[in-house]
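Below sits a lone chain in structure tokens, taken as the form predicted on its own.
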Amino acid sequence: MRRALFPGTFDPPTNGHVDIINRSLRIFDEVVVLISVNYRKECLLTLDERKALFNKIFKDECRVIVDSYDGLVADYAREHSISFIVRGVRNISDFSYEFEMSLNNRTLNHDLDVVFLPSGSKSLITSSSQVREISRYRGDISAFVPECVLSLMKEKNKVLD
């Protein structure tokens, strides 16, 4: 069975993330969406909320597993016998960063390879941080996120007021 990790903070999950996961399922038998703890980022959504959103989005797709981890992605991959990481790249800056990360992960886990997938044209310029900012100022994020994410973001912004 060919399994891949798709790690990230996913705060919030976007249509771009969903696109990368769906396209990864054409290559791999199973994709583990690994919601990583990143102490450099202050997240709007809790870890449990992000997990619940992905479980909702992929409720009918048994080949998508949602998990979380507070540690190195290379270690998670080793512990779960996963040999591939999938990364979406929107532009050359993303690729440069992701390429550097892939070298680090490969140094930490020699059995780990990375598959880079270019973002679809609809998600080319959208990042989770941009979605959070647009949402915070009551902008329309419906083109960028699944419906369940849109609903939760609206609720979160009401609480922030």
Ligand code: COA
Second form
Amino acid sequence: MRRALFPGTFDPPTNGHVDIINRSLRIFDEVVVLISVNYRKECLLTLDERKALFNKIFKDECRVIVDSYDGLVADYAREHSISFIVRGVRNISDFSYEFEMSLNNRTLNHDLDVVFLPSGSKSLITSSSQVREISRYRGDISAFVPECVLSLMKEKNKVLD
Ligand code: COA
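How about the form predicted in complex with coenzyme A (COA), since we already have the form predicted on its own?
Okay, now the whole complex, with that chain kicking things off.
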């Protein structure tokens, strides 16, 4: 069985992430969405909230597994015998960052390989931080995120007010 890891911060998950997962399911039998920790980012949503969102989005897709991990992605892959990481790439600057990260991950775990998927045209300019910002200023984020993310972001605004 071909399994892939799709790690990310996902604060919040966007339609761009959903697109990458759906397209990965055409290549792999199972995709593990791994909500990971990027220590350079301060998150709005808790790990559990992000996990619950993906579980809702993919409630009818048993080939998507959602997990969270505070550690090296390369170690998680080794512990779960997963040989591929999938990453979405929107532009050249994403690619240089992703390329560097893939080399580091492969140094940490020689059994790993990384598959880059070009982002769909609709998500080329989407980023989680911009979605958070638009939402905080009460802008309409419905074009960027699934329905359940929209509802949670509205709830978060009420708490932050
Ligand atoms: N659609 C929408 N948005 C996309 C996208 C797409 N197709 N592709 C990338 N993005 C955006 C994300 O929304 C995110 O936006 P933001 O910066 O505004 O939050 C950004 O591009 C990239 O974020 P993400 O995919 O979450 O990656 P990251 O750079 O925050 O984190 C980790 C990468 C979590 C995978 C990395 O930090 C990690 O591996 N951490 C675990 C520890 C580890 O193993 N470190 C060693 C790495 S070598």
